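Shown next as C-alpha cells: one chain only, the form predicted on its own.
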Amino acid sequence: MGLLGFYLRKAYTLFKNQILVLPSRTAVLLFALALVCLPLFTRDPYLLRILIFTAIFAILAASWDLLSGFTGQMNFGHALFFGVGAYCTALLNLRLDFPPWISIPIGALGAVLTGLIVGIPCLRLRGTYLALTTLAFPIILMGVVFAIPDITGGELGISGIQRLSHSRVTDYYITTGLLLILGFVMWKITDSKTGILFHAIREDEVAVRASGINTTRYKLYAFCLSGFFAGIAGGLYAHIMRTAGPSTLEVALSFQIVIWAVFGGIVSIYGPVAGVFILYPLLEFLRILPKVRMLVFAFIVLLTLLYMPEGLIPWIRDHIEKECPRCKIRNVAFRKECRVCTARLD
C-alpha cells in the first residue's frame, strides 16, 4: 500500500501541475472524457456514425498538420496517403483475408512507403511548386486505379470488406480511442526534439542546415510519419464503409483537410482535431437545409478566418492564457507572474 500510495500521490501531483494548471489542457481532458462517456447517454446510430467519421477525419487532419503545419512542407495532395491506406487495407482484407487489426497497420505501412516515394522527389521543391507537385500525385494514382480495374475495382472501387466490428458502439470506441491515442502520440512528437527541428525547418531551413542538421532526412521523416497516421485513418475508413474507392483520392478531400486544419489552427495538432469536430458535424446537420448548406458552411469558415487568421483554437487559447516572455511557459491569463520563473507577465 505504501508503494501504491506513493505512485498515486505522484500521479496526482503530475495531474495537478501539468493538466489542471492550464485551461487549454483541462479543456482537452474534459473533451476526451466527454467522448468516452457519450455512449452511456445516447446510442443513436446516426449520431454515432457522424462521430465515427469525425474521429477518422480528425486523425487525418492532425497528420496533415504534422507535415505541413510543423515543417512547412505544404501538401495539397494529402488524400494520397488516405487513399493508399484505404486501398491497401481493403486488398489485404479481401484478397488475403487479413483481419482489421492486421490489415490497417500494414495499410498504414503502405502509406509510409508512399511517403518515401513522394517525399524524395518533392524535397527539391519549395512553396508553390511543392504544393502543386503533391497535388498531382493523388491524381496520378487515381489514373492507375482506373487503369487496372481487375485489381482496384476501377470506378466502382473495392467492396465487401469485413466490418471493423459487429457493433456501432464498438466502432465508435475503436475510432475514438485511436484518435485520442494517436493524437497524443503526434502531440508528443511535436513536443520532442524532433518536433522542435520540424518547427525550425519551417521557420528557416537554411539556418538549420547551416548548423549541421540534415534537413532532408527530417523532412522525409515528416512525410513518412504523416503518411503513417493518414494511412491508419484510411484503413479505418475502408472498414467502416466496407469499401475503398476513388473518392478516397479526390482532390476535394485534400482541400477539405486543409480547410479543417486551418480553421482549427495549424501548428498545434489539437487545432485541426477541433476543426474537424466543429465543421464535419455542422456540415452533416446542415443537410436539413440542402439549398444553403454549403453557403452557410463557407460563410462560417470565411468569417472565422477573417477575424481569427491563426485559427479558432489559437485565438481562444490566446485569450485565456499568456506566454511568459522569459521562459516561454504558458500561464492562465489572469496571472501577474509566471508560474515557473516568476517573471512579470505583461
Partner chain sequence: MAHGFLEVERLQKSFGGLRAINEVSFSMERTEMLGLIGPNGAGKTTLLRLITAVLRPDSGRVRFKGKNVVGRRTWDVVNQGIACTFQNMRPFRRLPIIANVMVSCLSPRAMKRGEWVKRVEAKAMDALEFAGISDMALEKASTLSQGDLKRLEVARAIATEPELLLLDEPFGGLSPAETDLMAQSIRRLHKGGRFGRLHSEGPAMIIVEHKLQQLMKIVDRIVVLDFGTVIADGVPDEVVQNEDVIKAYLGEGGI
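Next, report the structure of the form predicted together with the partner chain; the form predicted on its own has already been given.
Chain only, nothing else included.
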C-alpha cells in the first residue's frame, strides 16, 4: 500500500511539475480531454461528422509540416499522398475485401512508395522549383485516374467501400484517437535526433553534407514519413466517405493544407493541427452567410497572417510564455523568475 502511494505521489508530482507548470502543455491536455469527452455530452451527427473530418485533415496538415515545415522541402502537392492513400485503401477494401484496419495501413504504405517516387526526382530541386514540381504530381496522377476508369472509376471515383465502423461515435473515437496518437508520434520524431537533422537540412543543406550526413537519405525519410501519415489520413477519409474520388487529388486541397498549416504556424506540428481545428469548423460555421462565406474566410486568414506572420499558435505561445534568457527553459508569462535556474525574467 505504501509503495502504491509512493508511485501515485510520484506520478502526481511529475504531472504537476511537467504539465501544469506551462499553459501550452495544459492547453494540449485539455484539448485531448475535450476531444475524448465530447461524445458524452452531445451525439449530434452533424457536429461529430465535422469533427471527424477535422481530425483527418489535422493529421494531413501535420504531415505536411513534417516535410515542408521541418525539412524545408516545399510541397505544394501534398494532396498526392492523401489521394494515393485513399485510392489504395479503397481498392484494397473493394477488390480484396480487406477490413479497414488492414486496408488503411497498407494504403498508407502505398503513399510511402509514392513519397519515394516523388522524392527521388525532387532531391535536386529546392525552393520555387521544388514547389512547382511537387504541384505537378497530383495533376499527373489525376490524369492517370481519368485514363483508366475501369480500375479507378474515372470521374465518379470508387464507391461502395465498407464503413469504418458501425456507429458514428466509434468513427469519431477512431479518427480523433489516431489524431492524438499520430500527432504525438510526429511530435516525437521532430523532437528526436532525426528531427535535428531535418531542421539542419532546412537551414543549410551543403553544411549538413559537410558534417558527414547523408542528406539524400534523410530527405527521402522525410518524404516517406510524411507520405505515410498523409496516406493514413487518406485511408480514413475513404472509409468515412465510403468513396475515393478525384477530389482527393485536387489542387485546391493541396493549397488548403498549406493555408491551414501556415495559419496555425509551421515548424511545430501542433500549429497545423490547431490551424485545422480553427479553420475547418469556421468554414462550416460560415455557411450561415452563404454569399460572402469565402470572402469572410479569406479576410480572417489574411488579417491573422498580417498581424501574426509566424502563425496563430506561436503568437499565442509567445504571449503566454516567455523563455528564460539564461537556461532557455519556457516559463509562464507572469513568473518573475525562471522555474529552473531562478534567473530574472524580463
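Numbering follows the first chain given and starts at 1. Model, not experiment: these values are computed from the prediction. Here, rigid core means the biggest group of C-alpha atoms that superpose within 1.5 Å across both forms.
Enquirer: Could you point out which of Ile102, Asp204, Leu135, Ile316 sits at the hinge of the rigid-part rotation between the two forms?
Expert: Among the listed options, Ile316 lies at the hinge between the two forms.
Enquirer: Please indicate how large the rotation of the smaller rigid part is between the two forms, in whole degrees.
Expert: The smaller domain rotates by 11 degrees relative to the larger one between the two forms.
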